[in-house]
Each structure stands twice: as structure tokens, then as C-alpha cells.
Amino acid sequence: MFDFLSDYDDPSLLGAFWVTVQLTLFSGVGSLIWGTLLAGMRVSPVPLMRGFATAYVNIVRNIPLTVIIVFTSLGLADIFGVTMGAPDNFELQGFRLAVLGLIAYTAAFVCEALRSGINTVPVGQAEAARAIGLNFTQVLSLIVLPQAFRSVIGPLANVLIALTKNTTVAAAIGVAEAALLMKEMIENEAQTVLIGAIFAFGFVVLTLPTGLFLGWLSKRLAVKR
């Protein structure tokens, strides 16, 4: 029943989920990053960075992941040449192109999470630290934005378990993570239903138990108004 699986050993199959997991984890740490500075962005007095902010938001959820991954290998590598440090290697410089749209993607979500985490901080505070001298840049980071992580612990859980699903979208340009493995292997067996349920095995490995600690950090972080 399981003969198929001696075509595919264990690293192959172990290394495809680990290059998912390294998808998640720089796309993570990369979303949060640019997703936090465009929420600031979108709180700023600055009008044009709020401009540029709500315009990038916006158009951003409304593209399809698919698109997005597949222009930044056909767009930013074929017609423009940006090939992100590994000119000569084509499976890290897709990997690298991969992280950067799930990065463009997902900080979209973030920043719209930030924000309303940011919404909940009592305007009272701020103009407190404006009162004692405090720019726009100090008051977001030392006042607003602690509170606001707090508040949203739980929708950016949500936020990272929709990327690592998300990851699936990288086969679209050849990056060799769980999707593309499941994919190959469905090819040349004849275990269609069975592959399907190791490898969404898989994903509940790596998403449940995510979900349970952060949905509890949430909770044990919660900020008491």
C-alpha cells in the first residue's frame, strides 16, 4: 500500500515541508517587518505616505497570490534581470523571488492587522506623549504600536497560518517545497487519495500546533482595559 513512498526516500520528503517551513519562516519575519511600516505608514500625518500606504493595501489583497508569485519570476527575473544575488543558481534565486512575493503579499494583511490593533490604543495616550514632547516616530513605537502587538496576537496567528498554506502558491515557479513534491508524486503513482492525505497531514503538523501557542500567547498577552 505504501510502495509508492520507496521512490520518494525520506529526505525528499522531509526536505520538501523544510523548504516550506523556510518559506513561512523569512516570508514571516520579512511580511511583519514591511507589513509594521506600512501600518505606521497608514497612521502617519504625512499624506503622501498615507497615500502610498492605503494605494498599496489596497491593490495588494486584490491581486491573486498566483499572479503576484509568478511576476516576480517572469517580471522581476526574465524582463528585468533581478535575480536576487544567485545569478547562476535558478533553484535559490526562485526560492529568494518566492519570498519576496509572499513578503509583497502577506504584509498587506499584516499592516491591515497592525492597524487595527493600533485603532484599539486609547487616543488619550498619544496625546499624552505629544504633551511631553514625544514626535510621531517615538509615540508609535514606544506607546502605540507595544499595545497594538498585544491586541493582535491572534489575527497575526491567523495571518501565519494562511502563509504557510500559502507557500503551495511558490511550485507555480518550480520552488521545490510540498506542493510541488505532491504534485510530482500524484504524476507517477497511482495514489492519488493517499498522497493527498499525508502530505494535508503535513500542513496540519505545521499549522495546529502554531495556531494553539499563539492563539494562547494571545490570551496570556491580552491587554486589560
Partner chain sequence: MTSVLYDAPGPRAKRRNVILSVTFFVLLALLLWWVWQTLDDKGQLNWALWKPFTESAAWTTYLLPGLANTLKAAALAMIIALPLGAFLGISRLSDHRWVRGPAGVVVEFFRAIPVLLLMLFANEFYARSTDISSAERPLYAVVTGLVLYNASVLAEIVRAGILALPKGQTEAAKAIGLRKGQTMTFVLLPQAVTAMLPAIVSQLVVIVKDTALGGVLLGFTELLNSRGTLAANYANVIPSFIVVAIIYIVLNFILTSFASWLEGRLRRSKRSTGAVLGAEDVEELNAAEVGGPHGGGAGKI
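Moving from the form predicted alone, what structure would you give for the form predicted in complex with the partner chain?
For this one, just the chain is written down, with no partner chains and no other molecules.
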């Protein structure tokens, strides 16, 4: 029943899912960093930075991820010459461009999650902290951010799970991940339903433990108010 799987070795089933996992991990870390920077700008006292971050979030969230990913390939790579350090290796270039596109898109959602986390910290806490003489950095690192991060683990877990599913869009620029392999398999093999079930199962295996673990963590760490 599963004989046909051995016909695919570049990438193999596990290889394709490994690319999916890699896309998720790299884009996850990248969008956490870029999203935190954006969130920092969005709540900063500098109007220009606030304006930039607000515009970025509102614009990027309303553009389909597919448009962004296709643009990284046709626009960034072909017109702007952004080859991500791999001008001759199209496979590597496609992977890195997909990561770039996923970071650009996901960071907008990370930013919104973090901002809502900062908003959950009562102003009185910061006032109390300032009253006992803590400076800005201390207020931020000792009082506000620890509570903010603990309260947004749940929403960030949702962003990560959505990102895992969104990595399939990389198939649009030919990155050899799970969705592209599934497309190839169901076109060539007669067992549409079986193949569909295998890939569906793969994604459930990827998202279920993430959701369970981070859900458990967010419950454990939530600041009770």
C-alpha cells in the first residue's frame, strides 16, 4: 500500500517534512526577533518609529502571504538582485527567500501579540516601579517585559502554529517542502485519499504537540490577575 513512497527520494517524505520544520524554525526565530523590534517601535516614544511600525503591521497583514512569497522570488530576487547569498544555487535561494517572506509576514502578527501583552500590564505597576526609583531599563526588564511575555505565550503559540501551516505557501516558489511533494504525489499516484491522509497526519503531528506544550506552558506561566 505504501510502496509508492520509495519512488520519491528527492525529497523523500521525511525529507520534505524536514524542510517544512526547518522553514518553521528559521522563520519562527526570525519573526520573533523582527516582531519584537516592531513591537518595540510601536510602543516607543518616538512618533516616527511608531508610525513606521503601525503602517508596516497594517499593510503587511492585509497582503496575502502568497503575494509576498511570490514577490520575494519575482521581485526581490529578479529585480532587486537579493539572492540571499546563494546566487547560483536556486534551491537554497528559494528556501532563504521563502524564510524572508515568512518572517516579513509573521512578524506583523508577532508584533500585535506582543503589543497586546504589554497592554495587559497595569500602568500602576510601572508607576510603582518608578516611584521606588527604578530607571527605564529596569522598569522594562524587571517589571513590564517578564509579565508581558508570560501573558502572550498563548497567542504566540497560535502564531507559531499558523506559521507551520503557512510554510506550505513556499511551494508557490518551488521550495521542496511537504505541500509541493504532496502536489507531485497526488498527480502521479492513484491513491489520492491515502496520500492526502499521510500529509494531513504529518501536519497534525507537527502542530498538535506544539499546541499542547505551549498551551500547558501558557497556563502554567500566566500572570493571575
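Numbering follows the first chain given and starts at 1. Just so we're clear, the structure is a prediction, and the values are computed from it rather than from any experiment. If you superpose the two forms and keep the largest set of C-alpha atoms that fall within 1.5 Å, you have the rigid core.
Student: Once the core is aligned, does residue 136 move its Cα by at least 2 Å between these two forms?
Tutor: Yes, because once the rigid core is superposed, the C-alpha of residue 136 moves 2 Å or more between these two forms.
Student: Once the core is superposed between these two forms, does residue 116 show a C-alpha displacement of at least 2 Å?
Tutor: No, residue 116 moves less than 2 Å.
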